[in-house]
Amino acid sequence: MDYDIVICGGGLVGRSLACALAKLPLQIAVVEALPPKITHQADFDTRSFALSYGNALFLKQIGVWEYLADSAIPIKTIHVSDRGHSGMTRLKASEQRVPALGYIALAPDLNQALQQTLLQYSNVTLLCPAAVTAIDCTPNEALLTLQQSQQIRTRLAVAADGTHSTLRQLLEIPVKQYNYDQTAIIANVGLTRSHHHVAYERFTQDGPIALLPLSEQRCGLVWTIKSEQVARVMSLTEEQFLTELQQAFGYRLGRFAKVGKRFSYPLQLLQAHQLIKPRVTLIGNAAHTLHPIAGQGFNLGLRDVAALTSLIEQALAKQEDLGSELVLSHYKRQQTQDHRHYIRFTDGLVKTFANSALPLGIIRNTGLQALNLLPKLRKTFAHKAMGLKG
């Protein structure tokens, strides 16, 4: 057997992966389309991902965090709220007793973390560029073929190759899709005055804006707008697009003083009908690809990096094959009922929040004040929002 595990996709979910692997005993290949990243200091345009509390606390146990700590940006208090509706709520990390609700932490910061943590096991291979071409699958081994020709066998081989994963077509596994007919305009927003840390996500009959606090008095921007709005929004001035994001959004942060470079992403709900083959699974956006709402689509792909990691771990200690169906059938059970909890979250969140009826705007109303009003039912929205259970 050549490798234990090959990890086909180098992103963040992938390499996530191998750094949470690394530990135990195993050759682990990692097979990645693109050319190495060269890792630049960040800059204004930057682009940012949220973690979840919960998320933090797993990248600490895997080693990663250290490298990460000193620049993620602790969000402090979320603060949501629904345009036209007087209902507002506030969730403060102070209120659940952490330290932060949840970190921004900018893509050089992350894959620069991931990388100094890879680089401290030799059990890890990057085979890069490279590209699975063909995978075969006994009740022993995975084989699969890669560009020239070339093949390595494993025990377990993980799709983690993204929404329009390359091995998940490989093995025809089909997906359900749902188009929201709603794209996300993706910029850093310069503010007049501090953030204090706040994170705003704030409810329109088009879509949500979420505001996420960054470094020098900057947000990152995700602005999701109906689909047919967006060649006239992308193609506005600074000026333009400011005044029309100030209407949007309000005055909760001041002025906004400048855009950066402005990127469209139309968005949809992907969800793959099988997790699990002989010898294969699926995690992260291969498996599921969520609307950016409340910020749990990167975040799911790390609970289920959680999760197999665990799985992987109790099969070695049971000397059980961590291939075998016995092994992959707990990881679907397991996840299964993650992704699905999360999916009908984010999901009705839209679907609700984005319906202009006068009924649904009053319940909307009346269950952001409830948030508001009860403390027990804001601490159990917010471990959502953590990524914690209970």
Ligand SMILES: Cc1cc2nc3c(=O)[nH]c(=O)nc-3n(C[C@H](O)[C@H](O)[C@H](O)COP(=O)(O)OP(=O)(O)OC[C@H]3O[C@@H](n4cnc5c(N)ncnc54)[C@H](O)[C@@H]3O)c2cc1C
The other form holds:
Amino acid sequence: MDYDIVICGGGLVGRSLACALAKLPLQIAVVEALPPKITHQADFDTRSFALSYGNALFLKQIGVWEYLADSAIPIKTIHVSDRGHSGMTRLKASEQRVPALGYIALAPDLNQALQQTLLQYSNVTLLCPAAVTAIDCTPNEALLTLQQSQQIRTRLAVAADGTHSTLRQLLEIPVKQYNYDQTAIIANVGLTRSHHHVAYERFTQDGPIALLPLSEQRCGLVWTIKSEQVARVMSLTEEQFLTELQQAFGYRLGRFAKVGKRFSYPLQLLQAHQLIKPRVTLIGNAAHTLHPIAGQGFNLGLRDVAALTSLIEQALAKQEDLGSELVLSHYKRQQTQDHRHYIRFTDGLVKTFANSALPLGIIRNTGLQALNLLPKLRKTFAHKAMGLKG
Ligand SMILES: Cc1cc2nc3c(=O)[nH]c(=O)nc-3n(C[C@H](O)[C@H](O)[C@H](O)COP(=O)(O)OP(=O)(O)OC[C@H]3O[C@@H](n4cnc5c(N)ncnc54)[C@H](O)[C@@H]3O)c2cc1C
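Can you return the structure of this protein in the form predicted in complex with this ligand rather than the form predicted on its own?
Below: every chain and molecule of the assembly, starting with the one above.
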């Protein structure tokens, strides 16, 4: 056997899994299609990620957090409002007795932290650039073919190769797919006053606007708009863009001073119908791609990583085969529930808040008011946002 585990896809989730497994007595390979010079370019991914409090604790446990702690910005308050209605709610870290409800990390900082963690381990091999082009599974192993016809054998192949997963397609795993007909515009926005560590989520008829606290009086913008508007919004001058954003968001964060380079991401929901095949398992976006409305995609991917790592650790302790059907079926049972739960939550939010029909408007307005008035309900909601149980 060439490797105990081969992780196909060295994105955020694939490399997080490599970091989590690296301390175990395993030989691991990460196969990544893109060359490092592309993934290290400053504008390769300029997104800012909301990390749940629970996942920050997990990243600490696997040694990644120590490289991220200095640059991650704590979220002290989450402010949720609905444009055109009075309903709004505030979740506070102090009320939940935690140092932060979550953290905002920039994609380059996150990539760097994963990279630095992996450098410590000699049992993780990065095969890059190398795309997986074929897979052949027998009851005892998976045989992966890479570009240039190189072949590698493993006891477990993990598909972490994103929304358009090659492995998932090669294995003919069907998916449920829904196109939201919405696109997220991403940019960093300069403020004229402090954000006081508040993360804002404002629902508008065209889609939600998130403004996430960053360093130096800046916020990370995730502005969801109808896809037919993208070309127009992307071609606005900086001044026009800021005026439209200000109109849509209001003045809760004062006046917007400037905006950085804009990027657009078309949004869809995707869920694989099967999470496992003999000797193969799906994690991260390959298994589930969510609307970014609640910042849960990478967070759910990290929950897959935590679940799979724990099952592999248990299999090693019992000297069981880590790619066996028994191990994989446990993963499937655990994560199918988790995926369903988060898909229902994010998809429900998108559809409820995108609908301008009066009854739904009243229900969500009442919901936000109830959330604001009832501490117990707020605690349940805060625990979901923090990625904690209970
Ligand atoms: C606008 C926006 C904002 C978001 N904000 C948040 C947030 O605040 N919080 C949050 O939790 N989530 C957020 N998400 C979701 C998050 O970005 C994704 O869930 C996460 O990046 C998925 O990571 P991944 O590693 O599974 O997939 P990817 O990042 O797509 O990585 C897959 C990797 O596999 C490689 N690959 C593909 N095919 C092959 C092949 N055949 N062989 C080898 N390698 C291959 C690719 O090159 C890539 O590097 C957001 C998403 C969007 C669009």
